[in-house]
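One chain comes next, on its own, written out as structure tokens in the form predicted alone.
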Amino acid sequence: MKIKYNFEFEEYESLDQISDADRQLIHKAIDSADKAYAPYSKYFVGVALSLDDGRVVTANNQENAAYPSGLCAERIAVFYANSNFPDTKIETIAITAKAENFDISEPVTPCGACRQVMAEAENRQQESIRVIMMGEKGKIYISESIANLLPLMFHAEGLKKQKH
């Protein structure tokens, strides 16, 4: 049997085409990317996420000479929000990046590990999290749910099974 999964997202040509609130959030992500610590990859990722109480959390990637010890901006932001505001829901996460050695003209999407962490947050709060993705310039993608970015995500139900 062959099964086909589809996903939807919105595509915009420029920041002028998105809402003021989304534009403000992406600008906070851009500002956060400027503060990233990325001396090895020279790839600076910034994230801003809006919470349902009006707060905005920003984060950026933090590299380390021992590469696996670094952490992505998305995971830092989600973990910070969940640890400091556990009763607050994440509404939207805006992601952008810039590079020192080349232009990023396509929307930046989260890595697989970040997608799984974001999916867990979405599952935990039982409400979708919108994702806004953009590069330094060019198109912007907006997804209404993490499920669009990780359609076969791992769920906690997989850990609760018992043998009969």
Given for the second form:
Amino acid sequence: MKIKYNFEFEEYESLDQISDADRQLIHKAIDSADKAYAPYSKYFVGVALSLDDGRVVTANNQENAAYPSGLCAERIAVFYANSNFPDTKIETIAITAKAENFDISEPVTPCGACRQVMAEAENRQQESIRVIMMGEKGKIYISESIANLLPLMFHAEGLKKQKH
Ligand code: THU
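The structure above corresponds to the form predicted alone; please give the structure of the form predicted in complex with tetrahydrodeoxyuridine next.
Starting with the chain above, the whole complex follows.
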């Protein structure tokens, strides 16, 4: 048996085609990318996430000379939001990046590890998290949920099974 997975996302040609709220969030992500600490990759990621109380949390990637010790912008933002406002739901996450040596003209889509973390945050709050993805220029993608971006994710239920 073959199982087919379909997912949908919206594609926009430019920032003036998206809502004011989404555009403002992406602008905060762009500002945050300027504060990234990425001397090794020179790839500066910025994230802004909105909470359902109107608060906005921003973050950017933080690298380290011991390379795997660094962390992506998305995980810093989600962990910060969940550490400080654990009962407040995340509504939307805007992601963008700029690079020192080339133009990013494709939407920046989150890495697998960040999708796993964002997906668990989504399951935990039992409400979808929207994701806005953009490069420095060009198209914008919007997904209505993280689940959409991570089919067959690893669930906590997998840890709770009992021998019988
Ligand atoms: N990075 C992010 O912050 N988010 C992503 O979704 C992909 C990659 C960071 C990690 C590293 O600092 C740099 O971008 C290059 O991989």
